[in-house]
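The form predicted alone is given below as one chain in structure tokens.
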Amino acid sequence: MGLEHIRNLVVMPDVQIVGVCDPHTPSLEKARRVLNRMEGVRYFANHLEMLGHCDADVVVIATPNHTHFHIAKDVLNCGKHILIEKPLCITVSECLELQQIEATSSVEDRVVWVGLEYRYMAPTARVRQEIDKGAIGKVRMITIREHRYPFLEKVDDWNRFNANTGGTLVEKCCHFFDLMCVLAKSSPVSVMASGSQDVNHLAETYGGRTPDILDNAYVIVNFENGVRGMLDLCMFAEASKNEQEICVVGDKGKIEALISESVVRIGKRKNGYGTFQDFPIELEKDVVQGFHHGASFVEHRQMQEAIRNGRKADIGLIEGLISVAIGQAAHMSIDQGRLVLISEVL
């Protein structure tokens, strides 16, 4: 994702990358190649050294999950704007501490943005627009299905263990829990989940340890306004047409986003059984395709607008906290075999 951010930023107007930091030398070299040895960019192996010797306005944190908290604390104390990749942190307690640091800081109009960019995927954005227009009436149910490939290989295999990721339902699924909150326009109150590690990584060992990350789960989220959301996650289902499907049902109809096909499908009850319309969704011409269907580019554009106009982040520390809290509650539900109140983890 660090390289993805670089690829987006180098083509944006009025933006200059002035520093790149990574303690992993091969990764730092990849960044050099993507930047094509661009002049004016300094390279560092230690983030404190970069913060002390690099005159930047914004810092993008795209490091392993378990390092977010400590790096973000240092950046917050330097007074810079921050975009921090999802998940905000690996535990609710870490998220709350970052909130406290920011709340007591004296930095005015600082933007702290959490990289939950699925909000900005073109099909997802169209779903939100249609819901706001009342296309399906009052939202009652939200279903998100992700049937995909296993976790990718990462530096030092850090993403094979819950202690580093926060658990699959925090690491991978915070995106979807954030989307549920946005689509429901409400706050979560309870979570019930079932999940396991049934197929992936069972034969792998790292320093004598076997990976402990879940590879499939169902998660039900209940919201204050009565909306119910469900996540259907399977990470050994890559033989699928659509990696992600988002379905929202209201009292007047149903809307679906078929992400890989980039199609939004709308059906209205008044038109009768089996009726629907498909709407192909295309990116705006100036949006870089990249990962996540151009969402990272749109996210940067939105953040820069917020910084320049002195407004708050669209997706800030509170939204980052809630998405982690739902994931943490889901893991607790699986471990303890019961419904978990969000208040128990917050």
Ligand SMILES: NC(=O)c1ccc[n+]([C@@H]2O[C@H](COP(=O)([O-])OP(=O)(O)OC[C@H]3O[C@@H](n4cnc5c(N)ncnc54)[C@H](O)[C@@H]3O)[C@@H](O)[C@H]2O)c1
Contents of the next structure:
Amino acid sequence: MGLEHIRNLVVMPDVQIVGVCDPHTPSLEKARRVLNRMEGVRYFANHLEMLGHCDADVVVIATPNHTHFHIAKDVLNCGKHILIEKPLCITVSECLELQQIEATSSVEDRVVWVGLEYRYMAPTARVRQEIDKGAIGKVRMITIREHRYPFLEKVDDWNRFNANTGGTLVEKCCHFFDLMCVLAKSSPVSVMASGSQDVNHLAETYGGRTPDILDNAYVIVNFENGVRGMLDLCMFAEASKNEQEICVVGDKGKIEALISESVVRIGKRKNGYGTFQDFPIELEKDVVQGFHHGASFVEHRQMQEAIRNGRKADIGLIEGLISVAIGQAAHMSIDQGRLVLISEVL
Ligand SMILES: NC(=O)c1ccc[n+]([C@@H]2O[C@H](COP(=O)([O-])OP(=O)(O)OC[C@H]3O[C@@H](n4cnc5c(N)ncnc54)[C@H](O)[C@@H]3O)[C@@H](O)[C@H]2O)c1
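Please could you give me the other form, the form predicted together with the named molecule, since above is the form predicted alone?
Let us now look at the entire complex, which starts with that chain.
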């Protein structure tokens, strides 16, 4: 993910990369190759060393989930703007501690941005615009289906264990829980989930341990304003067309974002049974596509604009916290076989 950020940043106007840090030499070498001996970039194996030697305005944290908390604390204490990858941290208590540090910091107008960039995928953004224009009336139900390939291999296999990731419903699904909150325009109240590890990684061992990460789940989220959300996650379903399908139903119609096809489908009840219209969605010309359909580039552009105009982050510590809280509540619901109130984890 760090390389994706680098590829976005090198094409942005008025941005200079001044330092890259990674303790894993092959990763640092990859970054060096992508930057193609760009002048002015220094390379480090330790983030404290980088913070001490680089005069940077912004630090992007794209390290394994379980390292976010202590690295973010160091960066917050240095007074820099931060873009921190999702999930903000692996537990609610870590997220709350970062919030506390920021709340008592003397740094003014600092932007702390959490990398929940699925909001900026072009079809998702179109769904939000259409809902705001009233295309489907009052939103009642949000279904997000992610049917995809298993987790990829990562450096030192950190993503094979819940202790490092926060659990699949935190690690991966914080994106979708954030999206639900945005589409519902409300706060989550309770979560009910069912899930398990049925197919993936069962034959793998790392230091004698078998991965413990779940690979399929249904998660129902109830919102304060009565909207219901449901996530349908399957990580052994890559033999399909759309990796993500986002479906929102209001009292006047239904809107769907078919992410891989880059299509938004809108059906209005007033037009009758079975009627709908498909809208192909294209990226703006100057957006770098990357692995996230241009969303991480748009995220950087929005963050740059926020910093320049003294604006707050669109997706800050609170949004990062809430998305982790829903994931944590979902895991608790699976483990304990009951409905979990968000107030129990927050
Ligand atoms: N926003 C998204 O859509 C998205 C997509 C993929 C990954 N991510 C997030 O990005 C982060 C990184 O994931 P990844 O897929 O790139 O993993 P990765 O294993 O491919 O890369 C992580 C890199 O961080 C390095 N690292 C470990 N400890 C470090 C430290 N203390 N200081 C500096 N570097 C350190 C590792 O050596 C490795 O090179 C994770 O939090 C992940 O959840 C977000």
